[in-house]
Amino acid sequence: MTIFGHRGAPGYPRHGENTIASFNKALQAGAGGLEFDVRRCGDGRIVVIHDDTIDRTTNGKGRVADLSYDQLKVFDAGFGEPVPLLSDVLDRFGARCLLNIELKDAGIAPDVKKLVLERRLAEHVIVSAFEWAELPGLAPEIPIALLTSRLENLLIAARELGAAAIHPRKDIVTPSLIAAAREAQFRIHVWTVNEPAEMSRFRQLGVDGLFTDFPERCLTDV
């Protein structure tokens, strides 16, 4: 089972989520994955932060989208970091372990497709999105995995989209969706799982990897 440290270790109160040194605190903790989220910011460049705003994660205030990466990276987002570039992120961890690449913003995906060929980490990285219309021209250079937090249509949108994996919220995933998804060849991973108690459930259960914001709390169960 893949343990992904979930947009790094930021653990509660959440600190220093999608930085480098939240990513380093996942690896340095056990997790075989990172899950990070990505957007595009003002001067075109794509950046690794969740929000469309630094307002949460850094001490500035602003859309990203409005905001250079020069003006970016003067903030602090944790750790005394910057908000991290996707380019920075991939050369320093793509050979180290999984990544999962979140799609924030739509029609980023070709620039995301472009960065990771490049570094020829195609076989290190999933891409993943809620927004499954985005998905389409990554596979199959790229694995990609649909997002969701319902059910409706998931098995026949990852089918008809040629996805590797599934990546299903922890409250809908039941052993009639496992069964499902090993029938039709997709890995499933569920987020976001906190609790050693769910974290032992699911690898009964047998699913393929964990999001979480605690990978420490995984080593046992591993």
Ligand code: G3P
Second form
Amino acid sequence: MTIFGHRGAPGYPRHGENTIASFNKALQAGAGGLEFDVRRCGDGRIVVIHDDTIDRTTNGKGRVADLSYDQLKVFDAGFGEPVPLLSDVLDRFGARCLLNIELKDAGIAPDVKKLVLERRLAEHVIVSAFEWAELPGLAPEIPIALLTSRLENLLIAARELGAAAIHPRKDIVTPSLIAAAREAQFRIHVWTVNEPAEMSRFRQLGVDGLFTDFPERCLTDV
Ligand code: G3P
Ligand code: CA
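Output block for the form predicted in complex with SN-glycerol-3-phosphate (G3P), input the form predicted alone:
Next comes the full complex, and the chain you just saw is listed first.
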């Protein structure tokens, strides 16, 4: 079972999420994968941040789309680190583990694809999105995953889009969904699983991976 550090290993309440330090902490805790979110900033570059503003996760204020990277990088995203560029995260971690890149903005898939392919990292990456319409164009070169909190149309759409995986929210995961995913040869990675008892339960159910804010809690169990 692949343990993905969800935004790294920020704990909860989260501090220092989606930063290089948080990703290093997740890998040191034994995670085999890193999950993170990407958006386009004001100068067109792709940055690693969950929200569409920097207000919650840095000591600055403003919309990501309105700030150039030079403006963005002066703010503290946790423990003195800036919001990273996707290119930096790929360069530092791409060869070391599996990376789940979640698209948070519309229209950025071609830029993400280019950054991944020029580094020959396709085998180390899964690109996911809640907005499934953002994903065509990535596959088959880059594995894609349908991210969702609803079961409707999930397996049909995954088949149509050539998905490698489905990423359901934990409360919609049932043994029958796992069996259907297995039958269709989709990997199934579940989010966001923070309690040791539920980590054990999903492992016993046979999911392929889970996302957690606490990868260190999975160590004894995988
Ligand atoms: O990929 C699973 C999870 O990260 C999706 O929700 O809001 O944490 O990006 P969120
Ligand atoms: Ca995410």
